[in-house]
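Next up: a single chain in structure tokens, the form predicted on its own.
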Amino acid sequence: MQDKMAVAKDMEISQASIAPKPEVAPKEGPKPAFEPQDIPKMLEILDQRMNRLLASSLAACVHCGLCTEACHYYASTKNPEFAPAYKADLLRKVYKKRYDWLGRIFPRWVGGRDLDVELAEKMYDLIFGACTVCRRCSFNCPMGVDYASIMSTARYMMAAMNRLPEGLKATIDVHLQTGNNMGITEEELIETIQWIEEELQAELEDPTFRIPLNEKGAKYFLTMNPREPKYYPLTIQAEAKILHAAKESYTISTKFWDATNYCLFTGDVANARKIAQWQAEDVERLGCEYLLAAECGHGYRSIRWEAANWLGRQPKFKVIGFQELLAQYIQEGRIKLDPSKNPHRVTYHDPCNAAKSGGILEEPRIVLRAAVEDFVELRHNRQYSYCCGGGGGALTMTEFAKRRLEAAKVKAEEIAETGAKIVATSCHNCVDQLAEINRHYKLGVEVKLLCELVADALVME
């Protein structure tokens, strides 16, 4: 096992490793086209999803253009079709023709239009291929338009017709079939945890060190992104080392440990509920007080803010993000850090689902100011940070990869102007996208999660 762990270290080096490919490769050949018979079903779904939030967002836009520069797709390419108002207008035209009384009588006057195959194809291209549902546009909208609700509805109208990007569909299918989005078996997970235990036993010179599995009554139920046991075992090692230093009570379930829920990106409430239910029942089965969410932006948002809506009940546990717990440990003096162990300049990218949709803004900065010697902010930060381009399931959509990297130009420029050698973040999708940006734009930086920087700075007593 020691040899295997050494290989894993050599492969990983840092979180800037090559981004993993989906476990189920996208099918080759042309994408299935919409058919005329799909249109009534799509309109039926729109009717089912229509509520006051969606209706007000579709009706309220005054086309002022303040959202335009907020979108990293537009800011990087200047393509007018990438403006958030333009993308939302694809569904707004249908809304005006179908729901607005004036639009039903004089559709051309108000820009109303019937949904047809041509419009559906345009929606697919822009709503999947030119939007990460980051919500930065909503923060810049004076009318309070919730673009995420518009995009989520449009995406589900297409998903219900089985028209999804193949990589995104494969990721969700594997999760629903196996309990995690990379199909990792319980035996594989346990073996990986054993590797990490052996490494930490040697590092800490403590042969009794253990990573607790399936322990009932532990305070924290630690979730993981499947990238960690599959490709980045050193992330789990960093987390376990920190929790050990804090003398924390925690456990990892070998059943439903996957923090992700990619159904958030398709608007598929039924399957999002199923995944959330699996995880909630597993935490409740073990009787843990907290679910400790991995550094995964959409995973944190899904279980912290969306799960209660999907489940129709409040889970019997509290949710805390790993970055929030790190900040608590530092403020309470439960871990000791030596920032001189991280001497290089570090900047921080705010994951959209953790910051804009999750409210985690200051905790990462508390962590970095304690863990590194030289921390600088990106020009746009916190809730106003530009999306890196990896969210909304974009990393799985291979057909839009070229566009995804082109749209990351504005983020690459901001990273370059800081002079940072390390880009820290708190989301695995962001890690992989930032690593691709680094290679594509030749930034010469290293990408790390917060827990890695903290583990590097730990002073073990």
The other form holds:
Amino acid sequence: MQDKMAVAKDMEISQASIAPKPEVAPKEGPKPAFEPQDIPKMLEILDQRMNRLLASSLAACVHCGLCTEACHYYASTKNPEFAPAYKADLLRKVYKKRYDWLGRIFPRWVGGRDLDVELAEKMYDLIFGACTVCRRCSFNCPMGVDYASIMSTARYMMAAMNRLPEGLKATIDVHLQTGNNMGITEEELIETIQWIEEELQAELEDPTFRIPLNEKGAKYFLTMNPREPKYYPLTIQAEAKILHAAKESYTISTKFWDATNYCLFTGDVANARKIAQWQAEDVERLGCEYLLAAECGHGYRSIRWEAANWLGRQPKFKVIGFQELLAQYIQEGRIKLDPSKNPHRVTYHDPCNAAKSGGILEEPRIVLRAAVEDFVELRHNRQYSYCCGGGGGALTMTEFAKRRLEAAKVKAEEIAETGAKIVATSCHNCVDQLAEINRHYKLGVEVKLLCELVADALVME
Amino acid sequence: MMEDGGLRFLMEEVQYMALSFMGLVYLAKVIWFLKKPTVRDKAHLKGDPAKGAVVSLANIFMPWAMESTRTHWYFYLEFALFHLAVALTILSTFLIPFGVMEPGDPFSKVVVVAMAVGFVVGVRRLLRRITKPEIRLISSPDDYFSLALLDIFFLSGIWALGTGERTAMWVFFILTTFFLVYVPFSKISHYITYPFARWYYGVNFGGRGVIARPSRAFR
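With the form predicted on its own done, generate the form predicted together with its partner chain in the same format.
Zooming out: every chain and molecule, the one shown earlier first.
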């Protein structure tokens, strides 16, 4: 651990350049192709999932094509098969054949079609491999079609047949087996936290500094992305430093501290519920008032918005994102920042799950305006931000990696356009994808989380 | 024109029957839809779902509110003119039988101009659908037919209202009858389905504070 920290510090590199690799292989790999006997089960799932949101989204599309340019896959490659309406139509065809009255009699007339192995394979290729479920198309759809509900249903129809990308399955399996998606043991976590504690004791010249573990009654229950203890301990260090500066009451649980929930990407509600249940029970066990979500886009969305839907109840605690808490501290004057400590031009990439699906739109701007000297927006920002390409579990899907990088062209061009030296974001998947974009498109930027920039600008009193 | 008993029957009884059929199909569709479970966030909300729904439903009148219409303003303009023409044409099918509107009167001249514009937009949209690969790829026969049907409907309307000829009126009202019977099964019925999609979009993203954002950054 000390070596890893020392290397990262000595080289003064972004934490994003330490690329994580999937560590644990699944016990049973996903199957390579659909089989005819899968089809009835897939249709049964479609019937079960048919709610008003899905039905209206499938019925309302008029094929106007205004969503087309909204998709980063299309915008970067101009491949017509990457148009959101085309991808959604793969499931819509089945809907038309199965539910639409005219479609049942004359399916071809309304674009209806039976679900068969060929169509299912096409769905697998485009819905896992050419859609990050970012919802940018929905924000550009005049009809209000919620593409995410269509894609999520289609993904679960496939995932339930065990036809899903291997890396995504491995990540979920490890989470379900060990309680976090990288299989980090309690001992490893405690060792990492204690080391960070010692580092901060030295930096702050305060031997009494502590990172509280399993402390009952703390106000905030801080979650982490497993990448943080595993590869990016500087993130935890930055968070702890900020919480210390704000004299905050918080704790880290050594049980269910993982902020992620990759079942969001497969639409697997049963397992998503199981993971959310672990998180909720752990926060309730410690009696914390808030779950403080790590800077992890899908993790925030999962616990902030989806968990209550999966669990069928409001948890006994509130959920707040680290970005939201940072903005709160700044607005309330609880932390002092010196923006001259971050003199370079910074731009901000909105993580799709935190912004478009999560509502964190203005808080990062409040943070950056206070923490850096020169903040510039990307041309497309907030709910209109292009996905970096790392969303929807795409980083785990190595079979689609080439396409993922090609689709990031539009984001790379926008970053280059700003002249920024630092790309700030608020999501670990985005950090890793932006780091890859940086290397691939030779942007010469550094990728940082908000908490890292804030920690750098902190004025300790 | 009005002395033609057959035409009167077509303009009144047949239209009422077609309209009733259309209403029944829509009713059945809405009942089917409302039988499906609803979706609503159970989490502590950040924004206002009701405000979100209102903003979402009003989106159609706010071309500046959405990037796709903001950057393709001509597309929005075409949409507005086309749908205005459709609305006026349908309105005239109600006004003519009641004698409120006569071919050649000032209002009918306005409707004829609107239908002519609607026809041009319809043809352009049809060409766009045929020539643009990404639009052709998502187009079904119903997409082409619905546009072509409306273009023919506009043409017949221009003929009927422009000349007042009996044959033209027969063609116009036969097409109106077909239109009323076919529309509930075609993509043209989006005007019934899209408000539901927009409603849920508004409720969900309004509640999450993404659209119709709360003035405070956090709550």
